[in-house]
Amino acid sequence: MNREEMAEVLEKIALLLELKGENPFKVRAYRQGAEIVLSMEEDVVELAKNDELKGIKGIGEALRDKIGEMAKTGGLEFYDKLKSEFPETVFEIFEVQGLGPKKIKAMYDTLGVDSLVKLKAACEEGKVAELPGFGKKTQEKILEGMAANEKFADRFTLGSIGALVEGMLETLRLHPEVFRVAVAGSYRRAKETVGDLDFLVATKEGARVCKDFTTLPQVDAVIVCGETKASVRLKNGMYCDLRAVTNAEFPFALQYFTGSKEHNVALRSLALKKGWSLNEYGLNPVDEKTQRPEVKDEKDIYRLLGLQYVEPELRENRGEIEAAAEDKLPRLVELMNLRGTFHNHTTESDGRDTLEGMVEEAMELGLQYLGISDHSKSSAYAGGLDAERLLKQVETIRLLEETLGGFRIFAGSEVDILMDGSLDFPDEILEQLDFTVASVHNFGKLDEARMTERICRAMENEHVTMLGHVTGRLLLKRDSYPVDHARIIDCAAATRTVIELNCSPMRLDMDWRWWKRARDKGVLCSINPDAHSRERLHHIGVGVRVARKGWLRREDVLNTRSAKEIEAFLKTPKGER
């Protein structure tokens, strides 16, 4: 069991005595405990194997054996006692929006609720609203909340959500007793999917904003609306809550509310370190004698602290705060880096948009070049080109060009990696493509080892310029094919062979928690929008963002190139990379 495994069982167990009535010290003595394990500098679990914690400020004697047990034996018998009294269902209730747990206690000891259909139909049969403090409103809410959750995906992918943010920013930054606004949370992190938004404004009429944030076009309905916060349900099923601050709060909530949990334990636990009281509201010197240092922004607060400043897509707890302390991390790769990109498809194959559409976008864009790669002839379903037809499109790309006063097309091809591990055209014909992006497309149901060593042998082909949707994911929709990212990882690496982030906001595959050892190995990125139509060569600003993620600088990316050292890398053999 490791520290988040432990720290998740510490707050189901101080959820599960808040339903039993448990004294609430008690309850906040675990939900305490669960932050002390996952802020913890040390290794928690060879700590507690070892009975190493004793003297841990905010762990008793109690939870101290109860942590060991955990780490001992990767259970906790507490713990299982205290689940067997309740359905595993009960977990599902504390999902409902704007439910907490006095008032699911309320319904679990008075009506015996303990899961989302016993809630269902208390409401349905109108026993929710006879109880003291509810009332007919709140069973509404409560059903409201249910079929929202019954009818919309509680998770949305990264670029999916875009234009919906920009939007809403836009429109709090034209508001007239607005000083500052940003998005927080999980999406200004990059995270590949995300479950709902966070907006911050500095203002002094914190409940004006709130009420005018209620009345966007992009908002289906009010949970909630005060003096400094409101909470929406937007059209397209997303929660999404506004917090009105000061101007003086406003660096302090912004780094609070977008860091990941662990990031800001962490954070704050530096923050005592050095003598400060680190919260969403401001840094406090512990000693009332100190004076309280001037912070304009975010970058105020890391410096304090004695670190960088993190980049918000870093803030996860991996290893960044103790790179910034050192000074040690890198400077992310920028959309305006970007001078082309490769992977994209044309009506050729399955594309909507025709070679020069796709040209002409490019350019409009900036960028110096663009790879085309329609499918090969396996994935017949896409349209793919045979032989004659792909060495047809080369030519044609090669007469499109000459028309374009400089701007550099690369004729490829997204090949099949077939289920052996050979590739769908024959390495005569890919002799005469610029680039390869080899990919699979079908037997998704090999175990890992055999998944693994298909796309291994691929990369060895000479004639593999990069390697396309390392698992085949489709985000909400498709589970990963089971590969060994270490595996493939050390295999492009020893072959010289580029990983794609495919920036499709339904893949984002390389997944970004595996770009760091990528980059360490040498491996590099190749940020390719797989796009089938114009508007899709657009991602390329959300696969930055995943980049920055996965802490790739701008010389991990291959396509931060400009056309002529690209051209010179195709042309190189791979060994000699």
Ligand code: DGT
The other form holds:
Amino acid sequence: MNREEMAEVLEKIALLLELKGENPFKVRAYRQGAEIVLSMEEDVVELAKNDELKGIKGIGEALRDKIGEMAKTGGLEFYDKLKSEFPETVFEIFEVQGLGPKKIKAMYDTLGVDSLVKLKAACEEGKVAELPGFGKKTQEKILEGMAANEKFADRFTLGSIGALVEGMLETLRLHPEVFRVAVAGSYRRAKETVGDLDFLVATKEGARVCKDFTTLPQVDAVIVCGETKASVRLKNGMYCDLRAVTNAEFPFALQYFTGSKEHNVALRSLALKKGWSLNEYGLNPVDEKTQRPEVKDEKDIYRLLGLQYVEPELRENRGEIEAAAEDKLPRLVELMNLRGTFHNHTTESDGRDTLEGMVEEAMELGLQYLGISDHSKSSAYAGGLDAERLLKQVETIRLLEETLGGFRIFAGSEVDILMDGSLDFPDEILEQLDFTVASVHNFGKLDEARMTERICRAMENEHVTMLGHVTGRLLLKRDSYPVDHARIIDCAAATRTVIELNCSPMRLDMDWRWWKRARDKGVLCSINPDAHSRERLHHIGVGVRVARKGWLRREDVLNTRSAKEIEAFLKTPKGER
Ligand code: DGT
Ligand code: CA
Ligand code: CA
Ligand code: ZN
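Starting from the form predicted on its own, produce the coordinates for the form predicted in complex with the named molecule.
Now the full complex is given, and it begins with the chain already shown.
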């Protein structure tokens, strides 16, 4: 058992004890234990194996024994027994958003709710609203929470699974019977969320590779394991397919399983028109007398069909095949083109790392400049800065910059767009900054027209360099507030305001479907990590993939410019940019 698994067991014990109505102190001890196990600096599994947990604050004797048992045996008898007192389905309820242990217990005790099915029925019959302390509103909230879970069930954000996927690819690559490896599907196409993972290997020993795949440490359960295909569920709940093909089939399988389905359908019909039958195993002439062409990789397939190579990110059947036929595909931006990045937070507002730490990381990433934009005062929940603190920060930034040997820090603010479209700071303050990102954080209940109006008004301000996270969406959690993208893009073009591609994994906002339109109207994109810690600066990598998905070229992205060019850009009045 690893640390995360141990913590999960302890957390579940706490939940079940609470349902049983056990002593709250006992419940809290398990919950605290879970946190300590997760956050301890030392290797808690190693310590527990060697009975060296004594003296650690917050871990009493009972907990110590249980952690020890888990570390040594990989299981916990106490937990198994406790679990057997409840149906498996009770854990489903704990996944519902906005539903805490107290409410769950009340419904369990009085209504016998121990599964999602029963919870839904109880809500729909109005029984939940009648419980003391619940009411109609709570009942509705629970139903909404369940609907959100169903709607977003079993998808993962692109930005959160990179390390997992790379790790599995690396292991597969090292397998002695594997010639070639790739991950296909929506992950390869850089969709903002991914349903299941689709791995592909070229091998002569399909059965063996499939079997070995099912024993990877990331695997939780095996669903299918055959000669050419394996399906598993990973420990994070994600489903994952592996297909084993021959080396000759590999390019075709990779092309097919990369998708999208719509792209494939269009490509196949184009192939037919040209006298080819294309499927996941090969490209065959319809006329049997014609010779089969030699295909070594995906590029050959597109070439034989008379097309430019179509990068995976573009394969959504949104005009890429037509453009490829006319040699008009854009040369897409690449990570190595980025010279710096804007919109980053520090401990001055809600960031986890200091200004110095953020700068250090940016330098390690090989960037030439970093834009700092902490929250403004109306975002009090995030420790937003008032004018005085902001100007003090600007001073600190200027001083620090002098010690950095040419690395530039651009001093800015993520200034709140207030309800009427005015900004959280007056122009006299904003003009002392190098740049500003203007963002909506307080949605109110504005309809689409008024929200759009509000945002456009902010962009009209001379000091607003860029618009932050256009729709405020949180992937898999919260839908966007209503906005008219087309109008916002027009307004950005008219006011020469940059639009941010916020590449925090939860956001990826503005959505990739709108970038080509923005680009065609001459609107610049800034790939911004909205980093609240050093590590999250690395999200610019995911941002670049989404920018590519939006057909963006190097020249469409502001932060591919050098520090010098940025300096000049920021000094030029907006109307002349
Ligand atoms: P996901 O997993 O929901 O995020 O999306 P994908 O695109 O990864 O879809 P998935 O895993 O169902 O299938 C992987 C690829 O395989 C898909 O993008 C295209 C191809 N594919 C799957 N089923 C079909 C099909 O019925 N027809 C065609 N033409 N291609 C298919
Ligand atoms: Ca997939
Ligand atoms: Ca799949
Ligand atoms: Zn923000």
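Take the two forms, find the largest set of C-alpha atoms that superpose within 1.5 Å, and that set is the rigid core. Positions refer to the first chain, counted from 1. Every value quoted in this text rests on a predicted model; they were computed, and no experiment measured them.
Cys123 C-alpha shift between the two forms of 2 Å or more, rigid core reference: After core superposition, the C-alpha of Cys123 moves 2 Å or more between the two forms.
Threshold 2 Å Cα movement between the two forms at Thr73, rigid core reference: Passes the 2 Å threshold, so yes.
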